[in-house]
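A lone chain, given as structure tokens: the form predicted alone.
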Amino acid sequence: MKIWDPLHECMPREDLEQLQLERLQATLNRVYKNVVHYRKLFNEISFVPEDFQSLGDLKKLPFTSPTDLQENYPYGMFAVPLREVVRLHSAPGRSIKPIVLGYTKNDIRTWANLVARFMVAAGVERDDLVQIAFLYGLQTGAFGIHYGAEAIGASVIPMSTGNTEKQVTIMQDYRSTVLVCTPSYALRIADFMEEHNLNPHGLALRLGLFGGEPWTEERRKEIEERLGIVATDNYGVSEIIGPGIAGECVYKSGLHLFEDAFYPEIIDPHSGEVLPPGHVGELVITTLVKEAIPLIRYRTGDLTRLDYSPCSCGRTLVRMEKPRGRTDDMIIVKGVNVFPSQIEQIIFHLTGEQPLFQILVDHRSSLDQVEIKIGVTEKIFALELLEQTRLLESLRRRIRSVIGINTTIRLVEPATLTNVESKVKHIWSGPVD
């Protein structure tokens, strides 16, 4: 079995922990010196980087939240001058303004090597043709996979998203061997091929690397059977680096988390206390080698647990379980992070009111369907029918423009929403493990 970086992926734990300590000390010095936000936080608790003497000292430091990144928009969290930043991406924030992400040349090089690790672990080789059906744009997914595939020496087909007919044609004609997309889009491709009497087993595809949204073992089995491939999972957080934090090997027994680049903790999402290994809690990550935007104890909002037992593949890195859910109100639709607060701001912007609303996400089809129910207010009720139709269309267009998802929007009686405990409701085709 091939391993891209055996020095770091198979490092004895004692050596790994020493490396983590050294890199943490360097990171803390960098943020204290260069990031006003962290210097202020550290001064408030009378902490200086020289006080950091062991990995256990990390729990004494405050967390970083998505709100911190949002409030320091656009460049307040950068630890290097903008002239050293060679790439800018963004991630959705809780408000309409996005979170700005920066990468130095070294960050891009690190990113490529981390992605190459999980791609090789999944079975990608130099002779593969990798078809990337993630969106090429301000989001991080497509570019991270692109860099990793090129680092391996594989051929990249940068298809981007959509146009399923063309995606399938390219697979057939170019003889693509690896498909990279969301798991829901993989099933959409399978649906298309069945609808057009195309045999997926006639393709050259042998691997699928899927991420960007939660998926179950049942969905993995369905993808593998319908497309005739081996499907593996990978994990990324845009604010941290994008894809490249963790990924499955061919044994599919958890996602190897690259601890030489990221220090993971599992905390109680309510108390913030660090939990022992094996307990389910919120994943917190501290970056160890990121130059442009180093993050200290970043709360991902993802619920998972860590397994430090050896893996049959020979890697010594800790493995994280597939995320079980979220601690906040964020939902993921077709690989896009969506916050109800974003929807709320758009509704207020176009109506001048804050009516009751609910987001319904239907996971029963191969592509998630999103419906938004808005309680009718007196102001909306007073509109002519044509004006109501125009309002709903404006809302749909604005949500598509700002957030990047298509929705169906309906006006309903407010009474039907008054007992709703959450603004988000999920409809699943089966149990979620």
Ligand code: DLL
Given for the second form:
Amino acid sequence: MKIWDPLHECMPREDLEQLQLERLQATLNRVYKNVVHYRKLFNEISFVPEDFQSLGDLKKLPFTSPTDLQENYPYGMFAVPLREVVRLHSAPGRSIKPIVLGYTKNDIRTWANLVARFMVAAGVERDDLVQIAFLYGLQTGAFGIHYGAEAIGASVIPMSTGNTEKQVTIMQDYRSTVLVCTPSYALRIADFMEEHNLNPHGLALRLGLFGGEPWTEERRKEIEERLGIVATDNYGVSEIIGPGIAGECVYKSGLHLFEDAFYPEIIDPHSGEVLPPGHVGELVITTLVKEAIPLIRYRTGDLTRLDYSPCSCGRTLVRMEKPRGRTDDMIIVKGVNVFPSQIEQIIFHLTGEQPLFQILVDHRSSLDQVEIKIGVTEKIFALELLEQTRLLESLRRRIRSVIGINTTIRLVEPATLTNVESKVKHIWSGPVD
Ligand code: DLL
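Hand over the structure of the form predicted in complex with this ligand; the form predicted alone is what we had up.
Full assembly next; the chain just shown is listed first.
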């Protein structure tokens, strides 16, 4: 069984903790010196990086939230001058403006090596043909994986997303051996092949590396059976780096989290207290080697737990359980993160009103369907039918261009929405109401 970086992936815990401490001290110094946001926060609690003597001191420091990145738009959280930034990506924020992400040359090298770690852990080899079906663009998924696969020396097929027919043709003709995408897109490919009487077992595909959205063990089993592959999970967050924070090895019993690069904590999402090992809570990450945007105690919003017991693969890195939910109302639709607040802002822009609304996400098919029910207001009710139709079409188009998802939008009697406790309703099984 191959390990990409045995020195860091199999480090005795004592050495790892020493390395984490040194890297944390360096990171704290860097952000104190170069990022006004952190200097201000540290000054408020009279903290100077020299005071940081043990990993336990971290819990005294304030959290970083996605809102902090939003408020420092576009470059306020950068710890290096733009001259040193060689790549920009973006992550969806809670408002219409996305968050800007930057990478130095070293960050890109680090990122490629971290991605290579989980790819090798899942069984990817130099001889593989890796078909990447994440969207190439401002999102972090495709480029992150692309550079990791190239670092291994595999042959990369940068397919991007969409056009499932072409995707399948390339897979057949080029003899792709590894598919990398969201688990829901893997199922879409299986559906397409079934609809067109194509036999997935005739493909050269042997491995699937899936991430970017939550998926269950049942879904894993379904993908493995229908595509005739081994499917592994990998986890990432754009603000922190993108894919390459954690990934499964061939034993598929938790995602090895790359602790020499990211210091994890599990906190009670309500009190903010650090929870003892083994407890379920919100994952908080401090970056240890990032140069362009180092983040201190970043709240991911993902609920999980950490397992420090040894793994049969020989890696000593802690394993995180598949994320089991969110602490906020973020939804992920075909790998795209969506916040109800974004929909609210778009409705307000176009109508000048803030009507009641609810988002229904139907997860029952391979690709999630999204319906937005908007409670009709007097102003909307007074519109001619044609104008109402135009308004709904404008809303649909604006949501598509700003957030990047397709929706159907329906006007409903507001009384039918008054009992909604949440702006989001997930439908996993059963009939839609
Ligand atoms: O999804 C980065 C990524 C791309 C990871 C490709 C893996 C593969 P964001 O768009 O910022 O980044 O979304 C991050 O997606 O906080 C989780 O809620 C969710 N997420 C990511 N991977 C997984 C996973 C990329 N394997 C947010 N299981 C995170 C469950 C996941 N949720």
